[in-house]
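As structure tokens, one chain now follows by itself in the form predicted alone.
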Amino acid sequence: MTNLLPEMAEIWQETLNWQPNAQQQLQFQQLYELIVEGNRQLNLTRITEPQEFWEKHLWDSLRGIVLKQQFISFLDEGASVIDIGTGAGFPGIPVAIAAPNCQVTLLDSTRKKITFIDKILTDLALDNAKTLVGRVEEIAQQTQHRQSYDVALIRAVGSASACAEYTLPLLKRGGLAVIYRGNWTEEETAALKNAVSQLGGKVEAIAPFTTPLTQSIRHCLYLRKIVATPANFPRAVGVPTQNPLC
């Protein structure tokens, strides 16, 4: 018997000015059960205890799309969102559940993970999400994806400069990249600003926050796309990580 996730309605409301309705709560529970089950074969996450899963996978995923105590405005308007390196489906699947008007593309280079996510999307009846297998350096050079998204999400993938190089080419002008980080320093901000300006963007906000249960310090970086990204970005597979812009 899988454990039940905590509901945490008050914490959702206090921290994000939002809380899941009954259907969304059920989808979160189903997602949790499917991840725990899939973990036996795929080693998707070390986080399987219900409260930890709620905080580090559900709450943390949705905290990234909240600016000034509201979901990013695009999400109410049927935004196109891409989650880069989605892994077990975070933050993209919780975002697709919480913002049913938006269209979420879940990108990962590991076919096994994408096959698993396809099953989750079917089981949860999430028709506003779809999957894509590939390396972001190649996908972002394809005309059907380049400059096609309103929001790009990236969590736990490489340096912030590499994340900027992965996200900004995919965004429409005016679009927003959300980079999920743990710790962050002022020194890192200077290097990031430099990289982002080369990619046609600007650093709009760096938001520190504390997780509600374990009081861990986290940060989200918000990058706004201002002008078209030069055609040579992103560079070839592996280069942005090995040789980040600075």
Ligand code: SAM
The other form holds:
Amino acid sequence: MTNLLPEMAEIWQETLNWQPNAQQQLQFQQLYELIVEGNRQLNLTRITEPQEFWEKHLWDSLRGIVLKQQFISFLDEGASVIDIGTGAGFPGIPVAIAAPNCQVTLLDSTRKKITFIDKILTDLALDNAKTLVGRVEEIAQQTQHRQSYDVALIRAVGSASACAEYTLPLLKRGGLAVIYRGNWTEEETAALKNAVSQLGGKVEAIAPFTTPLTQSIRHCLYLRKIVATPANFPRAVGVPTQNPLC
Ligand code: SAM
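Given the form predicted alone above, what does the protein look like in the form predicted in complex with ligand SAM?
Below: every chain and molecule of the assembly, starting with the one above.
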């Protein structure tokens, strides 16, 4: 039998000014069980203990969409969101559960992972999320995706500079990229600013925080799209990581 996830209602409330309703709590539990089961065949995540799963996958995913003590305002207003390199569905699936008014696209280059996520979306009856298989460098050059999203989320996919190059071309003007990081320094912010401005954006905020159970240090970087990204970005597959913008 799979373990029960902790509810953590008070911690949700204190840290994110939000807490899941009964249906959302059930969806979190179902998501957890499906991932533990899926892990037997696919190498999805090392994080399978209930408390750790709650903190590192559920809480961390939702911490990124909180700015000034509440969910990014777009999300209540039917925002289109893309999660780039979603893997087993993080941060995109918890965001789709917590913000049912937004439309979430879960993108990954590995078909096996996306097939697994399709099953999760069906089992959780999550009809505000859909999947997409491909390399972000190619997807972001397609007219149906380029400059089409209000919010772009990216966690554990590459350097901050590569993440900026993956996210900003996909955003509408005024849209927001959220880059989830561990440690982060002011020197890194200074280095990132130049890359972000070449891509038509600006660094709007850097939010440092500690996770509520293990007090791990994390950061979220928020990039605002100001003007259209030049057509040559993102560069060809592999180039943003091999030859990062600086
Ligand atoms: N975001 C998830 C998380 O934080 O748990 C998964 C992170 S996993 C370390 C990185 C994922 O990004 C993998 O599933 C990989 O297939 C995907 N990925 C890496 N480069 C990509 C690219 N260029 N385009 C699309 N997906 C990519």
